[in-house]
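Only one chain is given next, in structure tokens, and it is the form predicted alone.
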Amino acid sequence: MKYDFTSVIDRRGKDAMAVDAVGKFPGLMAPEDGFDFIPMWVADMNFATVPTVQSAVAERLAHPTFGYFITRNEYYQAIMDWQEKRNAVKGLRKECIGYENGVLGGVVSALNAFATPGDAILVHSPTYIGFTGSIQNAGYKIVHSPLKQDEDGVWRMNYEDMDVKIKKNKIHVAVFCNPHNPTGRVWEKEELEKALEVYRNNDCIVISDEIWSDIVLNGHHHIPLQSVNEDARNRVIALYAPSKTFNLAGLIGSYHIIYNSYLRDRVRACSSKSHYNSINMLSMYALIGAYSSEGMEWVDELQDVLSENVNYAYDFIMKNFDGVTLSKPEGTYMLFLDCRKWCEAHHAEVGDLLKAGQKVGVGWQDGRPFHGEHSIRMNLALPFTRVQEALERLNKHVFQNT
């Protein structure tokens, strides 16, 4: 490979929540003596970003002024080129792109534009914990439409349930996740068409979180919800960021794509009121460096690395972890383990299993806040040797000893 996805980077003392929060963050125990900590919880990567990010930022840092500035045309062009080449998006224009300090901030701005605090909002479950906190903290009521696993274990939407709950609760705004976090589903076009039909028939605006759109595995392909049909272009507010793709969450910087001018005006009116949602100069340069031809090469290699990690982990877990079931993710780098049978067999709660893993340095994450009653969430964006080590520790010290 051209890029380095094998070196184990020591992130301690470099402001990384993934490692520096150990023993401080609620529910994240420090390991026992003899075990180092393997970060497999918060959804960032333990890989160095593509070199063009650092070079773009460093080049700008060489100039000694950092005053008020205007957003460069190269920023918008990089997004338009990226979306066309990676997602086959046609006809995206500069005016349809708007900066967001974060995807969740964009979700709340869009909610405030088209709903009133106290209104019900449709969200699928399992649910990204960030949705739960942001939507509820903004004063809205979440109505869940549970995803169901079919006979092959694939997570599917229940369109009838969506329709019933939208009608019952008089819902006119839904939050969608594409690809889905935490299950890792990469939705197929037919599934997106059926979901959009439900939203259209019930006059729902759709806020689509597509931050994971670049992290697709094993040959799967992301389909932007807005690209499905003309109605979707006028109904969907889409949110993207380079942060998951290039490990840039600490630089802050997301963006929306909104084709319909009315939707766009309303969202921007809400987000502009606080004068807080302003682009950071260095995050602008980071995106330009990331959304480059070299960045595309880097992401192609990243997808191969993550696919290998996911395939290995899935096979290992299904073979060795009695009482654990798992649907292989098609996107993201997160596993969502169902530990119900293990908990029942050992008369235990998922918290007991979490602690057992954390004692031997496996920093996996409680899945219950994601509405997985017996679930654990596990980050595989690490060098392959670290994934192997974590699974071996769990097998030897946790699952073989219970």
Ligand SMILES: Cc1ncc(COP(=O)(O)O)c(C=O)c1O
Contents of the next structure:
Amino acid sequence: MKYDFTSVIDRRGKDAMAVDAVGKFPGLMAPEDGFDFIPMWVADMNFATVPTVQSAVAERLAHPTFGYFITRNEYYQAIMDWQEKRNAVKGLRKECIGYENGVLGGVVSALNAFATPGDAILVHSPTYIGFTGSIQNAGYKIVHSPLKQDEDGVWRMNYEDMDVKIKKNKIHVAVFCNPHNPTGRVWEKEELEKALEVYRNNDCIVISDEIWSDIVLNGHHHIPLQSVNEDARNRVIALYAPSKTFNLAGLIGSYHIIYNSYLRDRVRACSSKSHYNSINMLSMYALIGAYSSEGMEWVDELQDVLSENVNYAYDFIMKNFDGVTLSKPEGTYMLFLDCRKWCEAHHAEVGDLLKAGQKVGVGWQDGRPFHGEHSIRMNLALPFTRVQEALERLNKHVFQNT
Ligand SMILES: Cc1ncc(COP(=O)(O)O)c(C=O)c1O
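To complete the pair, please output the form predicted in complex with the ligand; the form predicted alone was given just before.
Shown next: the complete complex, the earlier chain at its head.
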């Protein structure tokens, strides 16, 4: 490997929520003596970002003026090149790209453009916790259409249920997650087509969160929802960011792609009203450094590293953790463990299992706020040795396999 995905970086004291919130955030217990903490919860990575991010920011920092600025053409060009090379997007123009202060901020602006507080919004469940918080905080009512696991354990959409719920609740805006957090599904073309048919038949605008688009594993490919057909191009508001891909969440800096000028004008009208939705100069340089040829190589390597972690963890868990089932993620670096059988066998709640792991330093996360009744979410974006260590600890101390 050209880049370093094996060094264990000490993030303590460097403002990282993943490690500095331990013992301070509810539900995140500090480990007992003798165990160090392994961060496996909030969705960021324990890898150094691609060096071109730091060099691009450092180079600009060396110049001593930081006054009002304009977004460089390279910023837009980097996004157009990235989307073309990574996602086979053709014909993306600068005018279709717009800065967003976070993907969730973009979701809320888009909701405000096409719905009124009190309106129902269709979202699949299990659901990313950030959707629940931001959609409800903005005053909307979430209607869930549950994903269901098929006979092979693969999470699938239920198109009939989506259609019924949309009609019943007079829904005209849906939030879609592609790839899906927390199940790790990388939706296939046929699935996207069927979902789009339901949205089209019901006059639904779709806000497609594609923040995980670069984190696809084991040869899976991301398909932008907008690229599925001409109707989708005009129906879908897509949100992207380099933050998940390159571990840049602390720098803030997401963007939308909206082809249809009416949708675009409405979203921009809403997002501009707060006067907060402005790019930070350093985050602009971070994106340019990330969306570079080095960044592409780095992401290729990252995908291999994460695939190896996921494959190892999946096999280990299926072999050793009695009462835990799991659908192997195709994208993201999250496992969504179903611990129902363990809970039943131990007359316990998922919270008990969670605590038992946290005691020995495994900082996994409660899956219940993600609408997984007996679930635990586990972040695998760590050097392989740390993933191994966490699983060994769980095996020995929690599942009591010697
Ligand atoms: C699906 C999804 N959307 C959005 C976000 C957060 O994006 P942002 O920090 O840009 O608001 C996350 C973070 O985990 C996520 O998983």
